[in-house]
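Starting off, we have a lone chain in the form predicted in complex with the named molecule, written out as C-alpha cells.
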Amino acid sequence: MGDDRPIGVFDSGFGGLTVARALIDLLPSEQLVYVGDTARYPYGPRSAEEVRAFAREIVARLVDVDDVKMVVVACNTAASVALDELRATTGVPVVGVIEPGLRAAARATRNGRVGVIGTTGTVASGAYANAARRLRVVAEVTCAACPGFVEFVERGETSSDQVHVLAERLLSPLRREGVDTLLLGCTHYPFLARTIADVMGRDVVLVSSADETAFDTRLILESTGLGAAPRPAPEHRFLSSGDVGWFVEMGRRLLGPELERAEAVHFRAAPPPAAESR
C-alpha cells in the first residue's frame, strides 16, 4: 500500500523544471504535477508581498483541484519569501530549495567559505543567511545578487562574452572573498554554469540544488509514509499559466522526454514587473 496522489512542484517558470527533473530521477514511482506560473514571470524584480500571494494561488490550487500529497517550493524567489508562511498554512509537507542546497554547500566547502548567488528577491530577502542561522551552519556565508543573469539564460545566451563580463563583474566580491563552494541559488544558474566555473576557477565547487531537494523530498516522504507503491509508469502533469506551446518547446529541451503536453492554468492576472534587471 502506498499513497498515489501525486508530488505537486512549482517554480515561476520552467527554470524548476531541474528540480522536477531530480525528483523523476530518484523517486520513479512518484507522479508529479508541475505548475510553471509562466504568465507572471520572473518573480526575481517582484515585492515580498507579490510572491507570497502568487505562492498562496498556486499551492491552494495544487492542495485543492490537483490533490497534492506534498509540495515542493522549486524556486529560490519564491522559497525564500513564502517558504515559512506555506508551511505553517498548507496541511501538507512542504519542502523548498533553500536549505537542501545550503546544506550541501556547507558539506562541500573545505575552506568555510560558502558563497550563495541569487535574484535580487532572494539576496534582499535575506533567506540564505536565516537558513544559515536556523542550520548553524558554521561556514561563513556570502551572498550576492546576479541581475541580469537570468536575462542571458533566457535569450539562450549562456556563454557570450557579454554574459563572461557580467559574471566576471558580479562575482568579483565572492572571488575576494576566498570562497571555495559556491551555491547556485537560482533556478536559471545551472545553464551557466561553465561561464561561472570559468570565472570562479577551478578550484571552487559549484553546488546547485536540484539533487539535495529531491534527497530531502524522499526523506519526508519515507519518514511520513506518503510514498508511492512502486509502479512502471507514472504519469507526470505540466501546468502553465502563460503561453502552453512555449512552455512545452522551452521545458522540453530542459527536462526531457517526459514534457509531452501542457495544460493552461489560470491564476489572477500581475502587471509585468518594472522593467529593471532581476
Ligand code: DGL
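We call the rigid core the largest set of C-alpha positions that still match within 1.5 Å between the two forms. Positions refer to the first chain, counted from 1. Quick caveat, the model's predicted, so the values are computed rather than measured. Compared with the form predicted on its own:
- Taking the rigid core as fixed, one finds a CA shift for residue 205 smaller than 2 Å between these two forms.
- When two forms of a protein are overlaid on their rigid core, residues whose CA moves 2 Å or more are considered shifted, and residue 139 is not one of them between these two forms.
- A movement of the C-alpha atom of residue 151 reaching 2 angstroms or beyond is seen between these two forms when the two forms are aligned on their rigid core.
Output block for the form predicted on its own, input the form predicted in complex with the named molecule:
Here you get just the chain by itself.
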C-alpha cells in the first residue's frame, strides 16, 4: 500500500534545498515538508547546546504537527551536534548528511588526502573526524572552517569578488595540504561551487553530500517499508521561520519551480548569533 506521509527536512536556511532537490529527483513519489529556520540562521557561530535546542524544536514540530514518517537533518552544523540525540529520542528514522558525504569523498580521492570545509560549529565539533574513525576511512582527512560563506549564500552573493577573496584566504591551508578531493561540509556550500572550484583548481574534485544523503534516505525507506506508493508528483510544503517572501524569492531561485509558496512557522525567539570573523 505504501506510506504516503511526508518526509521532513530542515536546515538553518536555504542550504538544505540542495538535499531537497536531490530527494525530489530521486524519490518522485515522496512528499517533502521543508523547514528553513531563517529567523535564527546562521547556526555555525552558535553554541552546540543552542543548536541542539533548535533541532529538537524543529523535529518536534515536524513529527507532532506535520506527521512526518522520517526526518532528514539537512544541516551539517545541526547534524554534527544533535544527530545522535535526535535518533535516540525521535520515533521515526533520522538521517544526517555527514556520513553519506564522507563516504562519497573517501571513494573519490586518488591520493588519499580529503579536505572538508564547514561552519565553525561543524568543524569545532569534530564530527567529521569522528565519522572518519567510525567509517574506518583510510584517507587523511583535513578540516577547515569557512566563516562567512553561509552569509554570502543567504544574501544571494555566490560569485562576487568579495566571496572569491574570502575563499582564497580560507581555502589556502587545504591547497597547501595537497588535497585532491574537497567535501562541501555545509549544505549551503554547493551554491558556491564555482567559486570554490576556481580557487582549488581543476584537479580537485568537489563532493556534495546531497545526492548521497538522498540515496541513504531511499535505502531506509525501502528497508523499513515506509516508501510512498507510486503517485503523480506530490505537492511539497515549505516553511520559513523568517521573512516568507524573501524565502520564496531566494528559495525558488535555488531549488526550482517546486517552491512556489511558503508558510510561516514560529519557533522560540533567540538572540542573534555571534558574528563569525570573515
